[in-house]
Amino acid sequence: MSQNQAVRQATPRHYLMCRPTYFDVTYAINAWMDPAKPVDTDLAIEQWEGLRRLYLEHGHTVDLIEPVAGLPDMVFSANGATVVDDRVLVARFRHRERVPEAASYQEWFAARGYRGVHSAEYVNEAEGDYMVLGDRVLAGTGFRTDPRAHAELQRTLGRPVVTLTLVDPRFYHLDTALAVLSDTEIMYYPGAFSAESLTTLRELYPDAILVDEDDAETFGLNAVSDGRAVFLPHTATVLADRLRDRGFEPVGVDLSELLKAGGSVKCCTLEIRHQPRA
């Protein structure tokens, strides 16, 4: 059976999200942010609620972490921690505006009894730069995450880590340039990566979906897959067609207001991967 004919199976997922109660763009820490442009917080909340409903309708569990006043980017929960087999590595943010978010994630996981909740020594922005698939983690660096953090991640979570270097400031996190579709499949925008990293990706994933610049710029790669449904910005229409060709079910989402801060579907979604039960 070819990939195009594969019968896709969804797996129930556990996500952590943060309501954008205090969302705003009051500073610029990436190429997409412009404090001079007005932000509609009510619209951001409405769009975010739409994404949460979609996850619930598709059978996924969604927990919420309480938003904190003065932390407008906390809606981007993917940056808060990386969780594998109930072991948690809490982020250490590069920019001072986001540094206080880490304490909230540390407290959330500790209060719920997760074992091995670790505070990072080196700067890492969690699932913004860490893509878990199968027994491997693809780890980004170049703009946010310190490359030394990759070895720390491997020690803490017990998964081999593959380093990938980002070179285009529009794609400042790995989750803006690459998305995981299944335990063995990815899609990515080649223009976001160094030549060495492209060689690595081609060797590891020769059948990956290669995304064009237009769909990458609409944040089409800031997507979440449950193995069948792929939640992605509704404007990434060419990519949606390519996903259908591979047997996936693209689910378009409008998070245009949150995109003003340089985030979309994946940025709003921290996946909690539990220890397999006997």
Second form
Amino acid sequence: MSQNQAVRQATPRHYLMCRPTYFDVTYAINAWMDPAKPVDTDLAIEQWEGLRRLYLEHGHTVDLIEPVAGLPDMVFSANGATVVDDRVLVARFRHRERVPEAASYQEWFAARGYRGVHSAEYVNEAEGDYMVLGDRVLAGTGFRTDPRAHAELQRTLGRPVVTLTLVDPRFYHLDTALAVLSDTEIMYYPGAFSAESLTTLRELYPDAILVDEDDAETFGLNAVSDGRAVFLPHTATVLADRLRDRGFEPVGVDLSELLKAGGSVKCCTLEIRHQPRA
Ligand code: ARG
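Mind giving me the form predicted together with arginine (ARG), seeing as the form predicted alone was just shown?
Below, the chain from earlier opens the complete complex, with every other chain and molecule after it.
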């Protein structure tokens, strides 16, 4: 069966999100952030509610973590922890502005009976740089996550980790340059990776969707797939057509306010894979 004829099956997902109650751009820790540009927090909340509603309408579970005043980037819950089975590796943030967020995630998971909640020794920004698919984890480095954190992740999760190096400051987290579509399929923007990492990606995923610079710049790769629906910024139109050709259902989302902090759909979504064993 060719890929365009594949019947796509969605599986119900469990997400953790954080309402952007205190969202703002008051510092600049990536190329997209400009504290001089005004931010409309109410609009950010409305747009974020739209994403949450879409997940619920698609049959997914959304848990919420309490936002903390003074932590304007906490809406980007993907950066909080990496969760596989009962194991949780809590993030250690690179920039001091975000360091305190980790404690909230540590508490959230510990309070819910996850037994293997590990605090990290090395800087890692969790699902911002870590993509779990099939039995492996693709792990980004170059701007945020310390390469030494990759071995720590492999030890903690017990899964093989493939290191990928990011080279373009616009694509500072792996989830701005690459997205997982299913256990075996990905899409990525080649320009964001080192030559060596590109060779790795081509070998591992010869059928990947290669995304052009325009769709990557509009954060089209900051996408979440449930196996059939792919939630992505509504501005990534070429990419949406290509996803449709492959049998996916692209679902466009407008998170323009959050983009001012360099984040979109995936950044707002931490996936909890499996529940704790009671
Ligand atoms: N302003 C945040 C930062 O620079 C944005 C984080 C976006 N999150 C992500 N998963 N890419 O840390």
